[in-house]
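What follows is a single chain, given as structure tokens, in the form predicted alone.
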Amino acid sequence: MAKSTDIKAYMDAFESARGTLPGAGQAWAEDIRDEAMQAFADLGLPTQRLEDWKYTSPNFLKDVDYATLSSGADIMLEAEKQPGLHILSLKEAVAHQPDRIQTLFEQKIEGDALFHLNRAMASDGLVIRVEKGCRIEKPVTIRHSATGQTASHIHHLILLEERSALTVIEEFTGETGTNWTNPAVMVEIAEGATLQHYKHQNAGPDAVHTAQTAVRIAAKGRYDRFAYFTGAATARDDVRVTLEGKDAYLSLKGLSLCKKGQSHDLITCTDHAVADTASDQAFRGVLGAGAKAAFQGKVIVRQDAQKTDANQSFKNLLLDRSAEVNTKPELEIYADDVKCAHGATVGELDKHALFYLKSRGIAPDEARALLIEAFITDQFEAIMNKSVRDNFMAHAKAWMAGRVNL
């Protein structure tokens, strides 16, 4: 990234806000924020010369002076009191549990300017911890809502101790305004723990959503994530996972429904750091006229990571020839006893299937809708939580209603 004069506006905004941010007045927190802001300044604002931003226009950062805008995202937590589950706001955790929170807050995503900006400017967030051996039955739901011309940098920390289990549901909504939400979620999964993580990005039509998720999985740990993207004018979902222990398992799945004027980009980096780990990635996109989507997925297999099993799949359904999809799966393999595969497909609705349905008396629009629904429903089958699966499916049907000619 090249440095930009725009950086000064962010630096000035940081200096103005720092006294109100969680950890203000605590030397260790101030040091972390200063280091993060300096890293952001050194990197500069993203440009399309960067490989990770090749398919995403960062012009939204220039179109609106987000550096001068205050946080406009509200966080609503829906969680029942359950033994072994602890939830604090970022401000409470920094103030009352500095020894526990410091190590987590120090985690960083190197080379990602917007993540460094998030860590420097984080004004809110949640710290969720599940005690050793506790399996939390009822999901924790986090709802983010942003309206108006605002910018928000939310920072969540999720820690699952040994042999614990939790389900987290994230929802992003908004109706009006060119607001920018730049959230980060840092996840630590200890030995034998399991996290099911579901995300629905349904921000407003003029919104920008740039999200970063970083996950570390210990031995026999499991991370299952499903991201459902339907909102925002520009949306990026950047997920980086390190499998650090034997028999660690990762499942990344997702679906993007994208219409005219929208751009949805997914970036993943899966690092198999040790032997005997497995990852499975499968994403689908449905794109209407003028819609854009991209997938960049990298799998790294380290030299000692023998017996790695890694798969990537990205399938896209184009409803109009003016839709655009870019895919770039990558494998970096330094071990010799592995099983790795990747694939990407881009296609239109099956003309033979359409002809068959029409020959049975089904109207053309209804026939198209049935084929799109089948493509979507098949992907939703990966969702293990029935309530989430049903909610996503109901929303997808509403999205499709009247839009078969997108």
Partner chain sequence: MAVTAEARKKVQDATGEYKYGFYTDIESDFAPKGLNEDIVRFISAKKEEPVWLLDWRLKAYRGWLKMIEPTWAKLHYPPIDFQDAYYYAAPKKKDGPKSLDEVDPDLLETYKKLGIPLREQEVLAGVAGAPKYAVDAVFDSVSVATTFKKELKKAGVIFMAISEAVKEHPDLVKKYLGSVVPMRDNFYSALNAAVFSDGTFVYIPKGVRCPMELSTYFRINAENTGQFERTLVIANEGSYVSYLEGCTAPMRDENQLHAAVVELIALDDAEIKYSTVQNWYPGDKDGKGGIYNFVTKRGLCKGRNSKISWTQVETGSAITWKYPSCVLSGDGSIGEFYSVAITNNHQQADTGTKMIHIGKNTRSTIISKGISAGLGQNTYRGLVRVLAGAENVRNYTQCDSLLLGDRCGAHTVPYIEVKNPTAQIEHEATTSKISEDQLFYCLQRGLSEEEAVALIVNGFCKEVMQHLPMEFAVEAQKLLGISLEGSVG
The other form holds:
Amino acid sequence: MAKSTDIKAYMDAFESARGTLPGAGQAWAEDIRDEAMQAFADLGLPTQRLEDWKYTSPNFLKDVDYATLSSGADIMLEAEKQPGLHILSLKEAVAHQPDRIQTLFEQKIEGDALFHLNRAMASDGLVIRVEKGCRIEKPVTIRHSATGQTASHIHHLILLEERSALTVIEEFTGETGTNWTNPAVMVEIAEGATLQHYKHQNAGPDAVHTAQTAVRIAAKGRYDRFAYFTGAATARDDVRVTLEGKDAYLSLKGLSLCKKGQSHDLITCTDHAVADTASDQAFRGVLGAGAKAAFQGKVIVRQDAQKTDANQSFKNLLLDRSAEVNTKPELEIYADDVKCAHGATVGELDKHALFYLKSRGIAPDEARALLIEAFITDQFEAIMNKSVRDNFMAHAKAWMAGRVNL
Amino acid sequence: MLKIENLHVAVGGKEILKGLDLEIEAGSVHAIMGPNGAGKSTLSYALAGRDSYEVTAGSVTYLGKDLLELDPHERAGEGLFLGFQYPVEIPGVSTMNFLRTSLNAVRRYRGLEDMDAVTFLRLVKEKAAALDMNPDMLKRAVNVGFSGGEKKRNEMVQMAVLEPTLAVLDETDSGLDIDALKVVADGINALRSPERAALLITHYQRLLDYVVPDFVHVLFDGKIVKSGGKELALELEEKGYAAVA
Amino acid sequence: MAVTAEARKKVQDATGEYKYGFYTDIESDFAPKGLNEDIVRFISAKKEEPVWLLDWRLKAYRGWLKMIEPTWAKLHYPPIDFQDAYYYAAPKKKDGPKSLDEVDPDLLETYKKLGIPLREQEVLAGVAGAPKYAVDAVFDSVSVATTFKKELKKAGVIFMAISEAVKEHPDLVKKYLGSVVPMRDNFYSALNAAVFSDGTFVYIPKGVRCPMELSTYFRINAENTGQFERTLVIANEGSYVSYLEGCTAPMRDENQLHAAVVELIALDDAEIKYSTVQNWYPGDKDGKGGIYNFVTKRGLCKGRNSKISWTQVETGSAITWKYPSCVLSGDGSIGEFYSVAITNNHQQADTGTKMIHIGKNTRSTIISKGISAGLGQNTYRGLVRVLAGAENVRNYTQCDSLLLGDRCGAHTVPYIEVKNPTAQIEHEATTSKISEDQLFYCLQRGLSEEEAVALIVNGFCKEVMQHLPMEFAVEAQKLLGISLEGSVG
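Form predicted alone done; form predicted together with the partner chain now:
Now the complete complex, all chains and molecules, led by this one.
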């Protein structure tokens, strides 16, 4: 079954699929796809020599002939009709509102081959727009499920106009089967708008998940993201945010619960492009036997970005001697009047705390479970939406209960 | 010794001092009292030459010199000492080293030789003892991890070592318990002499129970609105600023 | 805050600009320009080396040819033409000095100007009770003098030029050379292995506490010449040594290459303290000239409970690429890295450390202080790696950056890789500037702006400076002030 694949196979797959993709026959959309495919071909498949792929082996791309696989991901949308909220499928949007989405669709993440592949091959996706001043109360939930041996390139565009607000929940689930989901989400947050974005990656046990998210935040805009990673054999979450206006605020949080045979790699790049912006990042990992996780966060403070306030924190709990965690909190600072700090810790459960609990009569396993739960609960505090928080917590408890060797 | 005429000072484009006049003779102790926002700290920073405090009009003559022409460290060299309301922490620099560096900088400004290490050590120990400061504190980094009272006491030790001609003490009494307040008062009183003067900037009159001023001024909305003897402080305490001003 | 020209002048007089930028006009032997196998053979022949060492060099050279220059560091400089340099320059000697008295007086004068005591009697005539320093002086490609050899010999300590050690202690050199930094470890270590011309060899026997500080003083003098020295320090069981190195070079418009390799080996219970004050010519304020400093330094804590401690104050060089590292292979061994790196004007530094935890109960501490001024770019790059078998590892890392001015950069790139759950790894980093409050507080106490900045910066660096031997610390403190010259105002 393992068969090596190359760029040519992807290009052939693209040529045979292009007639069926959204925007087929529309010159501007075709141009974007051509350019994207060319960029993918120029960059080639990622290798571990790339700094961004240091901690995830991209060999999975060679093990399965993903290029020729049909798209098998289903998108289910759960959203109530609310004034000011407009949701179209990518196909509808490209056909009916090209002027609205063209600029968003044109946006690219430079140097990221899988993003270009996504953009070239994008077969489906949602275009979500919130009108100026509309604060949408009920969250929009997008459920993705993948089955069998499939490859999917879903492309979502989210556009929040001035002073609007929205909550988006992304969920990825799947059955067994070596399916590959390679989604991209492009977000634009206009002045004073607020987006809460929650993601639960709970793909199937053999799945590969490589996601790219690119966000631009205008003045006084706010983006809160929480990525909860529990699924897939190999998962990467690559988030790039640019704070483009004064008083823009970013909160990037995440938790990985990682068990045997899994590899989670959470990557962020935060670009403080102008003065008076703030970002707060906190990621945690709980790693069981045979698990491998990586957290790489880069913060760039440009020369003009005075008064930047940026914080980064990475905390990891290793539950077994066969677990491996890699962390790289990176700062690149070109402005002097800034407050930038990062911290990272790696360790096992606090022996003193464990002893304390045991001395109060709590059985060792229970004491361990209590401390792990505390570590997780603490991280979920960052989630502002209560029902999301409760759902994630319930899931985390089930995850813990299912782990014998906590 | 000090003559302030029609002083206007703006901070960030906003005028805070709006034509302040004040004259201080050698040998005297003046107190300036006033409500929050009257411009008390602005006056002390403007006298010491802080960057963001822009003098837009008026003059300040100190010992016959145009004070406003001098850089902050030159003003210090001329014997002007500012006791900070919030003394600043300088990590890694021991208090002892800081004191020696600043004493020698001031001595050099005056054309004197650096003080030798032995004499300096004796001097500092003596001053610290007089102000009841634990000598171990001198080994710690400047103000780092000091309590509010310890920071103020440290200001007094520095003042004692530098022996300024004019001491401007900005709310040196705020946040002090009664013991610390007495120490601060002792420090100020110890420096009283016919050649020196002090300007106490304070919110409350309780410091003035221990350091009896020759003159009390009321600062209100950027101007001195009333001046008098020490009894004015009591009147202020009783009736409030609004009534007096 | 404006600083008067007069005040600036005063500070300049007190501190001076780059003090060591002079050139000694001395007749030298050069190898022909460029690099090829013949040059490697030429150097080996000049050194009258045994065949095994020539073979070793040639193997390194052939390996180097296939290697490419690393580009991952945050450093920008035009491509280096490795054929446009001399790989060997040595002061011409008549018969070779038998004793210090026979050393060329011009050389003695040079070192005197640099403040390096090469005459033992001068050292001895110094202040009573002052610690003694033994010095190995490396001038361009060769060691020109080594002091206190006799006294050290009495203690069993071997302290000599590595070229001499090849002849006198071939077994030791053969056993350890390249054992910590393999010849093809990286591009620059391979280059060094091919053309290294001299350096210092230190061996401390079992149980000996080295009776004095050992130091090597590196001087680049000749034009268009690279310096490739190799230092090898071996501390046998239960021994202790403190070793210092200092570096200077003349001011020149062209860039000069320095690619050194330092290997340290600490056996059971041994401790090596290695301190560096690197003050190569940094180039002028417009970024013209300066040394390209590509150095591979690595210590192997081979024995149980051994300890290697690196302390570095990096103020010089146009480009610094340097990661003094510890391989903690002995159980209970300790690695430390204390670093101050200053980049002013156009200087760029990409420096840090690697702590590789292999043994059980190994500990490491990393304290890095980066100061950027002018257009300087300063990167801390570090790796803490815990292997699966390394139980109970502890690491604490602290990286602080100070920015003076709004056109410089401070970057932190820490890698933390952990494969054992019993590890406790902590990493903290901060970036700040000198607060206006701090500056004003100092000015109000009578300090000029330069003095205030120097004082605050020294405070910022204190946790590192206190690990330097006393005499070095005083020198290094002054150097901080000089390096930041012109960065305020």
